[in-house]
Structure formats: structure tokens, C-alpha cells
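Have a look below at one chain only, the form predicted alone, in C-alpha cells format.
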Amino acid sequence: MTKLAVRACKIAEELSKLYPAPECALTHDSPFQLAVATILSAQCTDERVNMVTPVLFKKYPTPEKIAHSTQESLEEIIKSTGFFRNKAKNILGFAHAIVNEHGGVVPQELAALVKLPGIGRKTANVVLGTAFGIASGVVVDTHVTRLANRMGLTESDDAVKIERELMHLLPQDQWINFSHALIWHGRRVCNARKPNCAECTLAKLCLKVGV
């Protein structure tokens, strides 16, 4: 095991302590529900995702829904989220995919999902990770993007690499709670604008504290 992977590891101990059961931001009743509102969080907070998927599911708690509904209607609903012509296009043609190709039911493969309209690899590891337990691969977000770049995890801005070097330096089983994890963390503590590095437990594994 390389030191990189050593301290790596170490960073994944210490968040298991700080978030011992690290859950999905995104509220959800459902993989369909949890895909659809990944689909929405793209250049969107989770916040304002989870104010609009309320009203969204109220009218459309299921794929068939959804999938006899209009790209209008969802605009609507979505339009406070950002890009939400794309978005509602994207929910559209992927519920209509899980009706007609799927019988309704999301796939639990991430060959079968990454092949889903607005479904990239990022959303398909968070509805396999958080609604099947299924560690695919490893979440990349922004704050995991902006987190493991100051812990000195990677030094790429490109989510496909950044996940492909963590799933190096972690074993499989801490894949879905480490980045769970890093993003309540990023949250809490390690957020954008003022890193509270003089109260972070992980300040001594850290590579870039108080920059």
C-alpha cells in the first residue's frame, strides 16, 4: 500500500467517526425518486432540490407518471433548479426508458443505468450506492472534487479521474460512505469560502490547512 493510500485510508477512518452513518442529502422515496432528483442537483444545491421534488412527486410520485406527463409540466416544477429545459428533457425520456425498457423498475447495474437519458456514471453510483448498498464506484461532487484536492487526494479537476484515484487508494466496501461522508463534511466544516480548519479533526491529514 502506498503512503498515499495509507493516509488516504486514515482521512476514511476519521470521517467514519465524525459521520458514522453518512445518509444521501437528496430526500427520496425511492431509486426512481433518488435518480430523478440527482438528475435535478446538477449546478443545483441539494436544498433547493429538496424544496422542489416535494411538490414534483406530490404530482409524479412514479415513473409511469412521469413518463405520461409533459416536458412543460415538468419545466414548471423543476424551473428553480437551473437548466430545467435540459432537466425536464432528461426526466422525461429517462422515465419513459424505465417504463418501457425496465418494466418500471430501476436496473441495479451500472452498465444498464449509465445507458439511461441523464444518467452519467455520477448519478448512477449514487442511486446503486444509496438506494441498493451497491458500491459501484465512488461519488464525485463538487465539494468531493474541492475536498480531496485540499487533503492532497488528488490533483485533477476531472471527476472521472478523481473517482478512478480514490477507488486506487480505498478499498470497495468504504466507497459509498466516504463520499457520503466527505460531502457532509464539506458542509459542515470544510466548506468554500472559510475552511474551519482550526476545529477539523482531520486538519493533521490534511495537506493544505488554513490555505
Given for the second form:
Amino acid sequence: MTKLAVRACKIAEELSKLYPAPECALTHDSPFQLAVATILSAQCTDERVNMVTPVLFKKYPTPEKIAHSTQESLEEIIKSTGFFRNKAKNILGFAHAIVNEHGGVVPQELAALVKLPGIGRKTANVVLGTAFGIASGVVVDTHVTRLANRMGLTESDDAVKIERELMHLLPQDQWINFSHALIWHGRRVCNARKPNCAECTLAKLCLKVGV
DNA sequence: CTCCCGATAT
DNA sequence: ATATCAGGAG
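Please could you give me the other form, the form predicted in complex with the DNA, since above is the form predicted alone?
Below is the entire complex, every chain and molecule, led by the chain shown above.
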């Protein structure tokens, strides 16, 4: 076990004490809804997403309902999340693919998921980990990228590379909780603008306190 | 690599 | 005014 891996495990342990049961902040009632909420979360606060999804899912709760909706209707509902044209198109395409190619059910394999419109590795890992309890990888989003760099767990800014490195540093049964805990910590304490190092219990394990 | 894009904090 | 927010497609 490398020195880096030892420190990574200490960080994971400390995070698990801070956030014993880290949950997905995106409200949803099904794997399908979680996938849609995650598509909406690109470059947008989850707080904002959670204001939009209740309206969206009340009108279109299932893949079938969304598949029978329209680009314009979706755009109007999700507009405030930004990138609304792309997101509406992706959500529509995703719903069609689920209905037409997967029998209305969200597939539980990474390879199948990332082929679907609007679903990349990050979203696929969220859906598999949160909705199905499958540790397909580490979720690397803007928070994980920032914190992994600040804590000196990686030097990279490439999501795929960071994921590969973190997967090697931590045992598989910690991937899901580690992802969620890092994201939670990134929102609450180690945020981009003004990281609160003074009240961060991970500061002693961090290479870049106060930077 | 660029583009998509509204809302919010600083 | 500007940076940033649970990214993905072309």
C-alpha cells in the first residue's frame, strides 16, 4: 500500500465519520427520475434542480410520459437550470431510448448507460451507485475534481483519469460513499469560492489548507 | 477544444 | 462584473 493510498483511506475514514450515511441530494422516486435529475444538474446547483423536478415529474413521471411530451414543454419547465435546450433534447432522447430500446427500464450496466443520450460516466455512476447499489466507479464531478486536487489525491483535471486514480486508491466497497461524502463536503465546507479550512476536520490530512 | 445558459454569491 | 454551479455532445 502506497503512502498516498494510506492517506486516501484516512481521508475516506474521516469523511465517513463526518457523513455516516451520505445520500444523493437530488430528489427522485425511481432510477429513471434520478437519471433525469442528474442530467439537469450539469452546471447547476442541486438546490435549483430540486425546485424543477417536482414540477417536471408531476406532469411527466415516467419514461413513457416524457417520451410523449415535447421539446418545447420540457424546455419551459426546466429553463431555470440552464443549458435548457440541450438538456430538454437529452431528456427526450433518453426517455425514447429507455422506452424503445430497453423496455421502459433503466439498464444496470455502465456500458449500456453511457450509450444513452445525455448520460456520461458521471451520471451513469450516480445512477448505478445510488439507484442500484452497484459500485461501477467513483463519481467525478466538479466537487470531486476540486477536492481531490486540493487534498493532493490527484494532480489531474481530467475526470476519467481522476476516477481511475481514485478507484486504485480506495477499496471498491467505499467508492459510492466516498463519492457522496466528498460531494457533500465540497458543498458544505470545501466550496470553490471560500473554503472554510478553519472548520474543516480534514485540514490535517489536506495539502492545501488556506490556499 | 468549444458550445450550451440561467441563477446566485462575491 | 465575474466565477461557479452534482456535464455531455460534437
